[in-house]
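Single chain ahead, written as structure tokens, the form predicted on its own.
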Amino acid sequence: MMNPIYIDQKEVLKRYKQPDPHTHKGIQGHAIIIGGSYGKMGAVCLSSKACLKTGCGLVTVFIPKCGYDILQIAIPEVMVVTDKDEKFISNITFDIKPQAIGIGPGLGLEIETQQAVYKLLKTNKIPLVIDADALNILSKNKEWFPLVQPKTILTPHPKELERLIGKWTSEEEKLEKTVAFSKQYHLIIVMKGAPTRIIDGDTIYENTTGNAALATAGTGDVLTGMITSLLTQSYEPINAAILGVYLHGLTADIALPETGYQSFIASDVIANIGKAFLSITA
């Protein structure tokens, strides 16, 4: 296996783009964040948020009906465009023409959402962040894998990640079926753990930042958001993939002095998002 590429400050610097000074709401780009099912839908919360909170102009959720209420009185600063169906998603549609696409967070695994997840996978050609359920879905149904545009970014935990490549026997394993599969679809995988690897055909990043704060409920949420808010402000995908890891792990990094691990959650990292941008710059 190739030498990794160290995802730290000096890597990531070669990538960061300051913001225009005289820039608008309308030049920041516009994010959408499809998911959440009945149960499930703190996950779009955290996810629209913290794409919000990296620094896109618009954010837009397409959800079941059952969350317009939750969704416009958690964030009033996200638009919400509901499905026809109460409790999961059937049908994806929406008149916007956003920059990026993030899905899966909360999603479900309902026959009707599988479908309409090949819908979308069938004629997109935005941007795309692929996260949790939606994951799940390709991983039920691996003859849509050829369907998914070339530099999509998928983000599986280790479990996500064995549905969709098979069970592996060692880390030389793991990481030689990704590049694999990587290679294959011409996709870029983010492999969530310890450290977050990312994969893009023979590269193989390493992340620096991060610790087991981390490892808490509803962070890999927030990671899809801010990914999917670098590529609506134009990174290319790989460079959105390494600077999202990077500011997501460094924000427990800054965290963890005041919250220690057990009390740090998802929404400390988002809180952190500002810090953590500030503190690469400095």
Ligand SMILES: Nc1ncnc2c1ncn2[C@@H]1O[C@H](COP(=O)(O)OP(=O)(O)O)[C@@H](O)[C@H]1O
Contents of the next structure:
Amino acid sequence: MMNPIYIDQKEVLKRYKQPDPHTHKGIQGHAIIIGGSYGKMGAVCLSSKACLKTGCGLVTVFIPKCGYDILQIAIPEVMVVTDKDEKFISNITFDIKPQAIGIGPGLGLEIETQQAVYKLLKTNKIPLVIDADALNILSKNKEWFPLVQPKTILTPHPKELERLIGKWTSEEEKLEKTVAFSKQYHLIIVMKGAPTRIIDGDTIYENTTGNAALATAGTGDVLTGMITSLLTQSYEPINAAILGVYLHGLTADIALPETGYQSFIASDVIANIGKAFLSITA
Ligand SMILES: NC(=O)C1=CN([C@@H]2O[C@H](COP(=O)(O)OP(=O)(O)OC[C@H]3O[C@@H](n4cnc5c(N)ncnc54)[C@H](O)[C@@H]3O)[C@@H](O)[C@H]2O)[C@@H](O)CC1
Ligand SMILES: Nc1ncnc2c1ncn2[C@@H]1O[C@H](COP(=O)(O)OP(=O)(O)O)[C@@H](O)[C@H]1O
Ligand SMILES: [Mg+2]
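Other form of same protein, the form predicted together with this ligand, not the form predicted on its own:
Entire complex below, previous chain first.
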């Protein structure tokens, strides 16, 4: 297996693009976050807020009806399109033209939701991040793997990865299986953990930021929003994944002296995205 490329400040600065002073929200890009189900609307709140706070111009969420008030009240800057169903997503339709899609946080596994994901995968040509229950839906329907567009970014935690590629007996085997999976379907795999590794075919990147404070509900949902935001801003998928993972980890390193490991929560990731951006260019 190849040695990893370490994702540090130098590696990130090679890829980071300073916003143009004359940019406007139309140029900064429009993201859509698709997810949520009854009791798991918080995942979409976290993901969509993180998406906005990572610099894209506009964010729309596509959620089941029961999340409408929750989203509008929690994040007034985010626009909302609802499914026809009350408690889960059953048919994904929108007439906006987003530059990137993030799908999965809080989505649930209802059979109707699985069919809606199938339809999206079959027709989608827009850069895509697949996370959480959208990954679990793929794992339940492995014959759909070839429908996923090349360079789509998958962000599994270890259990989601196991559901996708099967069990492993060593770290080495886990990496080998993930590289083989990435090569077979031309996908970028963000193997979340400590450390997070990003697999792009034979190339392995290893992140150098982040700490155990991130071991708390919703931090993965936040990461999905951040990477989707960068994709929306025309970063190449691999660069969006690298920059997103690095900044996400950095928020926890910045916050740790104030929060300690225990009191850090996913909203603290979001609250520190600004400082993370400032620190890479300082
Ligand atoms: N506030 C919210 O609305 C939240 C909603 N969430 C949503 O809840 C749904 C279920 O996601 P979950 O990930 O909780 O459930 P999953 O069943 O997919 O994964 C949980 C399992 O994975 C294992 N696991 C997780 N991280 C691991 C690691 N680093 N090493 C080894 N094992 C690990 C856990 O021990 C557990 O067995 C998703 O749609 C997710 O987006 C969660 O993100 C939590 C917050
Ligand atoms: N001990 C740890 N050290 C560093 N990062 C961690 C640690 N535990 C979790 N993380 C990070 O936190 C995030 C958790 O994502 P995930 O398990 O999908 O959470 P959720 O689904 O609740 O949002 C990942 O980015 C992961 O790398
Ligand atoms: Mg998750």
